[in-house]
Amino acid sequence: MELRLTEISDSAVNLLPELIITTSLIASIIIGLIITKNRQAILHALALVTYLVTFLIVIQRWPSQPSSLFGGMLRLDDFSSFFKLLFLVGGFLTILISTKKKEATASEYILLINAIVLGSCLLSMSMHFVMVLLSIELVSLSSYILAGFGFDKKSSEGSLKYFLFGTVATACMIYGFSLIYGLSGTLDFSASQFVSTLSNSSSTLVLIGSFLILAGFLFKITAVPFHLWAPDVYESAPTPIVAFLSIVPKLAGLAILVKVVLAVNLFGQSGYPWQTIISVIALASIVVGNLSALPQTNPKRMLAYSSVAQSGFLLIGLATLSMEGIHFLMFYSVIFLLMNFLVFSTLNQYEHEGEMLTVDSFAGLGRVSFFPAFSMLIGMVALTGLPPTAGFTAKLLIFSSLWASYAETSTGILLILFVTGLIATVVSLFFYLKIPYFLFLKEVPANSVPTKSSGSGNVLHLILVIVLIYLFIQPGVLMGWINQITFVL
């Protein structure tokens, strides 16, 4: 018993970042109950300090080697710590761009964002299917509620659709867990028993169970065919929340997807073509996302389908099933966070002056308020994957790993994915540059009111623009660090 208690206490010490977020979550509830004056400022300051302190602690306690926690339920390693930093940055930026939103005055707003960040951190550390389920549900349930924070009919409808799709995806995932558990006899997908049992099994239930498990993760990363909820949620939810949901839950799902795919691939011993399966999902996401974005006139619906396509590009790194591909996937994740927040933060700034229901609403605004328009231009150029932004570098690295994998394996689907990805990048020009076209090349309407530039907003946009351009010039600064991350199951 004493040994068991010592193990629990040692594991708890390694969860210090998560404990800090949990404490902040509880404190936000208490503040919401007892403080009415300056409540929003206090809640936002508490959240910002929490994320900043936690970020520094994760860096200071960077793991030199993997540590198994709570009997193998969780594992602290540099891979999970890397994604924790992205979740914390995502939470920090969300609070920054939420300061003028009326819904952000509610303590529940901060509570739910904290809950999603906490669940994402735990999900990236999970090595056990029970822990995966608990973490992903903490993220999902909080996301469903946040999606309805527009407090109108359209927002409620989007939140309900999000909930219904999520419920189906979770049900599929749980049934998949039960099938794999029945075949392997363990819920620890990193255990040797898991690998040895499934590698000796010829049952098609292995493939069926794995597909069902993937359903839950594909829903979180907004990949085809579990993407249908995204356009309605993106259109109806407040823009800061959309920015948050497009990054943190997606990257959390991606982190656990990498682990589970490598696990069910059985270190290359699987009898099923997982490389082909992931490639097909990536291909479908890229094609459906880009083609669906083309006719969109609502900017947030367009960005929703853009997010589907970006999931496909992220999955290319996983489709290689190589360490290099996973490293490039991690680089792409960082750049995706930066460019997505730049675009949504700028869109949020425009929305302070009036509703941006269509792309036409941006006509001429680049002439009357230059810097927000310039920030939007850089963000859209980065999402397209053009120089001089790090979006170009990210896609270049992803495609180079895909080509290297094709050269090694001569798998036809990889070549198809490579060619389709390049064509899709060209196609994406026609919708990503639609807003910049209206901003700079269309005439200013007679009744147009110049967008008032927010000082703090401009500083944030300037920082994001500088980082995106700097990482294009010096990608080795980030890749050198990522290359030191040794991810193993």
The other form holds:
Amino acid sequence: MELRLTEISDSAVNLLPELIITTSLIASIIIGLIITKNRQAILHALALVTYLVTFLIVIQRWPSQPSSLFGGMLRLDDFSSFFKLLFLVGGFLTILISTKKKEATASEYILLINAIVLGSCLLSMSMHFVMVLLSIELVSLSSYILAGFGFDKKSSEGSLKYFLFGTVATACMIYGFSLIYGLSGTLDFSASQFVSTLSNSSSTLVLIGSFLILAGFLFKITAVPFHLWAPDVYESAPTPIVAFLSIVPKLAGLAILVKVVLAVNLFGQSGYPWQTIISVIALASIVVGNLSALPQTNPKRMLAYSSVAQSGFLLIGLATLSMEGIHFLMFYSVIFLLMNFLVFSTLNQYEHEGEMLTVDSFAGLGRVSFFPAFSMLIGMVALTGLPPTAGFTAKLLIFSSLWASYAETSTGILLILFVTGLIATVVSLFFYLKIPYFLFLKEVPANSVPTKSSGSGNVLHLILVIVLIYLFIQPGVLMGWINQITFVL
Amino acid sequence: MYLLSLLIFIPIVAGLAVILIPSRYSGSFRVLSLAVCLIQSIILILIFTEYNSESGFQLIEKIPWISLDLGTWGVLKAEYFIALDGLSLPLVALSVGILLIATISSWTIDKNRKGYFILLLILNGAIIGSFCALDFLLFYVFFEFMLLPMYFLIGIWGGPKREYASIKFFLYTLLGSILILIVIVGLYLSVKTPDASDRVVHTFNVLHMQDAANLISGSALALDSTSLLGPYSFRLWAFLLLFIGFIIKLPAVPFHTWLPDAHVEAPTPVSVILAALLLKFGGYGLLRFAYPIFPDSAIYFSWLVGFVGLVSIIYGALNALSSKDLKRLIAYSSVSHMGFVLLGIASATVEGVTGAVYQMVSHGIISAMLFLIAGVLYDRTNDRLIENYSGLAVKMKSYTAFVLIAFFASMGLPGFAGFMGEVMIFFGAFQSQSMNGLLPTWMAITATLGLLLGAGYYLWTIQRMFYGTYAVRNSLTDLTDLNRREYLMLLPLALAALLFGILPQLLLNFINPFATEFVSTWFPFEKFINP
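Structure of the form predicted together with its partner chain, please, following the form predicted on its own?
Next comes the full complex, this chain leading.
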């Protein structure tokens, strides 16, 4: 591959958002080393400003002509910019809610969050398997450490489990890369050579190799059967981190999954039933996630399984393999970010320093202070997918795309997915309502300590609640924007 | 004039306003709530002056709500589309009246008044909104909006087993509404607006959905679609899903088991709303959505609809006969009476459909009365077991008088509203075999058994509880007769039950034009009736 110096310098200009994050990342190391007074405040402010500035830069370049950077390693288009915005919002909100002592004092905390956001941005732009590997590893390695930020035995266990599962998934993925590289002769999955050689190849290794590659991404989005790490990590990691890990790496994994699935499906020319494979994974995630969440009493374990189920719903959009389905997937991603953050952030508000919560510890708290309980209720209602929240709109759209796709192709699995997915909503109500049930319906136990409610947290929650309800009433605002994104690999 | 929007949104806005009032003014919540209901009554009177019973949908308000670009599939269009016709006007009027009485009945609620009245007001708006909505998505939103307030009203202010009852209610009803949602998704993608445009506009407008000309040819739910799923075509499946979704709400056997639990545990005003209004969405949904949108499938399954109705009539009555708890008895009698609604609808005759709507209204009035009566006793003794009472007529004279009125009205005695509804349903059901061949005569004959059983359990209850020597077991309180507030609630209901029994024309004026038009939608499908 020939790369001219001018091309690198031209590409670098387009990479301004990533460069800013990198600079901020390095700066936070230096600040961590030399400043001791008010270090936490300075680091947080720096990160917040970084995300804000980067967000504005990405917005300002919207909409942009797709441009290939660094000789086809990366591609900047509206699709990746859209996901970048979500990562930045995710990072921003995470820093906002990281107010507890343990996680917030270390400069590594900010550093690692920065690194994950950076890796996610790069991942969503990757068009080349080597670039995919590099950025996914940047995300993964940082996540493993962050998962251990509870600094206790349980947290280390979660972190180690995450690491072990993660490494195996990465190993599978690399093996898949090598198989596909051997068959196609290129690592650039958007190249015409990739499509032409693979569609002419009759080897089953195409299927095996592609599936191994997907395994790496499915691990990131906690889809069944690669979800086993999630409950332990979610349970033991600090809550802001869980919120972060349940959103940013997941959406990053989703973005690259969309690209790679479209690539290995060879834009409809593949002889293998990719639609069925994705549908089965989505179906399994919805069923396993919802059923496993039912008996959980630890709210974070419960939300881990809920997150598995939500991945299933997100995958539905991809399973349609249509432009519209992917648009709805993006809509769902936004709503998922909002509602998941609302729930985790409220959960964080209820947690005392370093304390583990069970659902019964919420008993009667809805009567002690109303607003946090109300935010929790709205978050849970949105996750279930009931009106009047945008969670309903997101589900309605994604299931509409599924039905339309079924009506076009008459593939049986899509109908099964359609009916099962909707029925699963009823099952999910049972566990999503568990916390509001304890909050409002149970009496306050005699020996309970009233929970403090922080004013700033409430403002954030109020904003999230309003956005969730607004997007229900006027989904066109967001959808019109997403519709502008033309997705050409 | 936006009368309907005012009717829907005044309570919702008031409910949100209550959030801002500090809890220490706890006396103001019920006053505000009552004021809202009184304003609604005035609006209702204005609506009656505007409404002309001869001309279809009226007081139409139609504002674009959601318009989403779905790329190659066209455009998704949902509207804020509300209107009244002969089906919804009686039910809206019933809702306003019952909600007013429920608010008066809530006067004694002491536990967390603020929360209670917020939920009651939101529920109020959602109920009326659901009856008015003519956009399927809008209906669904209002419909779902009733669930959470109801869940909390039962779960927080209910009886000892309230938690179990409330989650059971929620799960059953949500299952029903998900089945409905499945059809909504399939349906709106199969329907386009009639106006010619270069892009397909998918609409949730129920009136467009009812017109077979708007079905996109080649779509799964098109009339000529030949694709089968198992034994049935997609249209038949869609009707079945809607049918099950709505009879869970009705409720009909075998999906009725949530009702006795919810009723027994719910506080009196919530029981009243549940029985008088929420159950009506079963019948309303069938008449507004399932039947007109899938008339061919409805004809195909009319035997099933009638049979489910028949089973509900008999099984509900038998259960009521064996109930030991007064509220449970009333709950099962509701199952039995709503079975008549199904039978009337299944007959697909003008009389049957008119009777079904009439029965819904009269059951709304009578069941509200019955639950208030049960509540009166429960307020005094905290005990609802029939066997613990006897000779109440001695101590509570006017109470007994109202009980007799309510029981006789519910039994279907001539002169009461219940009679008119049931008699028209029987006309329809008996005619059906000769007129359209949908329901065999034996169904109508067997259904009369329900009347007999109804008389049985009511008379037996009167005998056990009100006759004989005065005794109240398990309670030390001396029973007092009705107080002024209780009179205020029971008297209007008793008068209404009599009025609609003696002057059925008052209601028929509205219902009849609807029923005539409703049945006429079958004409294109006569080929299904006489193949």
